[in-house]
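So this first bit is one chain, no partners, the form predicted alone, shown in structure tokens.
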Amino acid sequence: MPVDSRRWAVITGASAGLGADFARQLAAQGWHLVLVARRLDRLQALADEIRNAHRDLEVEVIALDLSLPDAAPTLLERVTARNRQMHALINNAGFGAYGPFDELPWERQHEMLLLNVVRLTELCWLFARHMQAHGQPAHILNVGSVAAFQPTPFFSAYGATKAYVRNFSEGLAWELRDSAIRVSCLSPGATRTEFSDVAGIAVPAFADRTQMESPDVVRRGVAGMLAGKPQIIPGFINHLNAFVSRVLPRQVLAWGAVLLMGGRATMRDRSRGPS
């Protein structure tokens, strides 16, 4: 069977938000898209919506529960069906879960440190294998969060798997560098998607006036992705983020992300200890 060369891109967390955006804006280039998630209803949406404005682009959907066990494995293994090449990883699935570490449920944050981190590496080195096989130019990008660059109470696990995604993709980056493959992080901020109501977080009124709008966070992590930067921080309020985090004492960054998120109420609640 002849080798499919067409350029193939796989979204994982692709039904919504900024894995719907970046399909939109990959397919206005050119890629051929494979759309992974758990909501079946929503990918078929997608790809209809895609497919009636590009007619030339194949795309499939996969509905995939990618905590599973054997989730990457098998996600390979269907991409790379009919000899296609991938040539575009966007690891974008993943979430958050906001509220007192001690009293989130543990069956929950066990599922997003394994979505977050270990499943994002699983399927960073299983496709950076098959990149490096076929040989020609390829980028896997890591979405993350300016969530890494502070502490985050009350959303401590989250931050931490974003400095892991973070500290990893630039490692990996300088690992490949005389590779075909390019790796990048794109590290938002508060952007408007449904992840803030996923995780539980009400945002105050003065933050929600800072956030981006998805559409125009996938359009500089795309072109940032596809000229090789190995950090992409979009927006003026996340870079100014990332580099205060730099000079501040950390407790003073730990404060902020409180306040940033709404979580003055919440402390006050913990003050009150158990009744």
Ligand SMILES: NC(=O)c1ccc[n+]([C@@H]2O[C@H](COP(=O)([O-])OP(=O)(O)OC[C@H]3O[C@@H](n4cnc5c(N)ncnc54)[C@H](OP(=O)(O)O)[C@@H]3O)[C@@H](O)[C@H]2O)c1
The other form holds:
Amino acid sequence: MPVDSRRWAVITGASAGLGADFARQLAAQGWHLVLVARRLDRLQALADEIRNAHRDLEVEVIALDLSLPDAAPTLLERVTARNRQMHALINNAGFGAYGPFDELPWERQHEMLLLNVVRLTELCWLFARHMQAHGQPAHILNVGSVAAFQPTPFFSAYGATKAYVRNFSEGLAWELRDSAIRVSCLSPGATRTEFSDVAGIAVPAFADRTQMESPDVVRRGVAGMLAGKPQIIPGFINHLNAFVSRVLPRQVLAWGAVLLMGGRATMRDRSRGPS
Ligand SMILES: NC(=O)c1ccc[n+]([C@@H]2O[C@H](COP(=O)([O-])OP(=O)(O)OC[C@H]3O[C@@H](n4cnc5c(N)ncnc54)[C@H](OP(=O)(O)O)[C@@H]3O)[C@@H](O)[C@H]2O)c1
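Could the form predicted in complex with the named molecule be given as well, to go with the form predicted alone?
Whole complex next, starting from this chain.
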């Protein structure tokens, strides 16, 4: 069977936000794409936009809920059909659930753990083996967060998923350093996407002003990934956050995270007791 040697990237969470911009920017660099998310109409609209802008590119869409148990092997099987080889996995799909941990629905938090941690890890395992087998230069980019750098009260489980993504990615990058696969972790801070709405965060006005734009974050992410950087922190404020998290006491960092995410309101609501 002939081997398709063109560069293909699979992007999870491509129906919105960072994932859609990864698709646009990788297409601009000549990558063929597989776009994955649950909302098929959004994926199809993005695929049409990219095909119109780059008529020589192939764009495939796969509507898939990655929190479901068989999602990762299903995805690998579909993207590698007809001996097609993948040269980049952008593990971007993810969401947060904001609020007091014990008041958030368990089902929502469980889904978050499955998507942000379990599926991301399983996709790395499957695609690393696929990439090792074809042996050509390849990239895995895991999207973490600056939430990984400190405790994040009222976002505790989400921050912990991203701490996992960061540590896991760094370890994997080291393990694979003598292979043709480069592993990177992109750690964005607040970025204007659908993320806050999905998480249930009312971004305070002062924090809203410092949000980065999604195309800017992705530009730095793509450049860092292609340069093989293990850690990519986009923007000055996020670099400052990373630096401060190494020098300040963890309790102070926890307070800082509460204030930055408008968590004082959450605490006031909580002090009134359950409604
Ligand atoms: N924006 C920020 O401030 C920020 C900061 C740090 C890190 N991040 C991280 O950046 C990544 C992208 O987030 P974003 O800001 O672009 O948010 P977004 O605009 O809400 O996009 C999230 C994407 O994930 C997909 N997704 C969610 N659940 C899914 C599921 N079960 N199966 C398949 N796809 C699913 C969504 O598509 P469907 O709903 O169509 O499935 C969507 O395409 C996430 O990992 C997030 O944690 C974001």
